[in-house]
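Encoded as structure tokens, the following chain is the form predicted alone, with no partner shown.
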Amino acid sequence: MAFQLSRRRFLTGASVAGSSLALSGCDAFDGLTRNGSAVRSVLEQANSLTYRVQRMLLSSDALAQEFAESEIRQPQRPNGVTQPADALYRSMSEGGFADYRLTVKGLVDKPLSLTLAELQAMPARTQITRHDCVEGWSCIAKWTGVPLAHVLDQAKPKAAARFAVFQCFDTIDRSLSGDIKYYESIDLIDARHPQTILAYGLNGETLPVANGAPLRLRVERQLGYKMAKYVHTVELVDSLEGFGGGKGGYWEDNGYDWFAGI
């Protein structure tokens, strides 16, 4: 256990340090980190190295630490967008998400459109884990949801599928071309991990809007920005190109590590 904890601290620190460099707010770095620049190329190579090293350190079935209920000492801290202003989301929220559908598509033999009630009727997993934010804080909470592996089994992924891309309702930014929606991705190794769930419950209650209702991803061996909130679509793909900036997630498009393992 001592080795696991020290490794967790090392990997967390390494990810934070790398992300802080890439996302420095200083204007002096703007040109250095543009696409095609030498510095950005070095950072992207470092991200690839981080992925390979962490895959060697983390076996595909190693579990994140789980805690006793007595160790939940505060509510789960909301972060990022906590009240999506998007019209479709607000309409569904006002209706108790009765009209919500999770779409599963892409490289699957059986595309799915699942109601929240259908997801809640599937086999469930409850786990008490620690959420580690790249900003430096952590929080222990109890999450309940359907294992993503079970959903994927219903959709029957094709052999070419390598990644799961999560598309979300919340607008995280805006550009001249329109709203930029939050998105994230993981590989199918993490997608099938037993602790990777699509959560609809938090601390024994319905998942609050501030924490990602009606459905959010929990991928417990990675940093918090990987755990997309307000998820409406899971798309299986063989490449991350064509989504956002092609780096696998909103924050990754802005310099964060794609494989944020801890």
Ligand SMILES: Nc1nc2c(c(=O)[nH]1)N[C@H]1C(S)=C(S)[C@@H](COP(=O)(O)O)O[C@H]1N2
Second form
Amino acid sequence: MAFQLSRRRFLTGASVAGSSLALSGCDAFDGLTRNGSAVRSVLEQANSLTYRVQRMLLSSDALAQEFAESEIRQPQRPNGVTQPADALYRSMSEGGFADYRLTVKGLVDKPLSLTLAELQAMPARTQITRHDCVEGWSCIAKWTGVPLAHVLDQAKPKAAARFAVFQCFDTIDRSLSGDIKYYESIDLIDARHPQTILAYGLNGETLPVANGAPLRLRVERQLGYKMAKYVHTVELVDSLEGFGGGKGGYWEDNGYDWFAGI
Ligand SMILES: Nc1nc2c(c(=O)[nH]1)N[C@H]1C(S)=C(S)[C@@H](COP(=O)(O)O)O[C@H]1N2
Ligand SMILES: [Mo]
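Which structure goes with the form predicted together with the named molecule, now that we have seen the form predicted alone?
Up next: the whole complex, starting with the chain shown before.
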């Protein structure tokens, strides 16, 4: 059967070794990956296989490599949206993010609304890691933030929670049904990983707007597009169906793998 063959080809090919499919970078997509395309549905099958296989192969607490200060060779290259035009974001940014709140909601016993000062008063972690974008570039940078696990502990996740969904301020695309905001999601294994932080600092400075101010996700064993910038809400859910196109992220809705493990 052709379908079985394709699955097997994906399994023995790139999808086990790394993160997979030879889709191009953060650029716009061509018609191949639109809804309903045969190629797209094969890619989706491969994606869920990739997730299961990689989750079996990767130990859940393995750390991503960390680097020395001397290995930071250039500023973190801004990519994707770098200056959200959204009115709410602009007014908050003009006010130095004094009105910013991180909302933590969904399948939690204790929903939270946290100021930046409150987030910065929590235990902090600093890590020098390499950011890999599917466009084919990497950057080593030093990130400082609060471990997501700590924030989740405060919110007391319910047993049914499986994923954390990150909602962002920036409009990444427009459709007939309105503006499309960037969003992303990870499973609770990655959410609780020690290097998964909500970062407010970059290379020893306040996180710049171009790199996601005031707060962006770092999930160091995943590709760049998983690392949502301009995050305003973390929602714990048991299914990704209710968000965007239902695939767990803006780029995933456009054909990228949901599990972008590296
Ligand atoms: N909100 C938001 N998050 C985002 C993006 C974006 O456009 N909007 N781009 C993603 C991509 S493709 C990459 S490579 C990184 C870039 O982060 P940087 O600008 O700090 O390099 O952010 C990711 N997170
Ligand atoms: Mo990217």
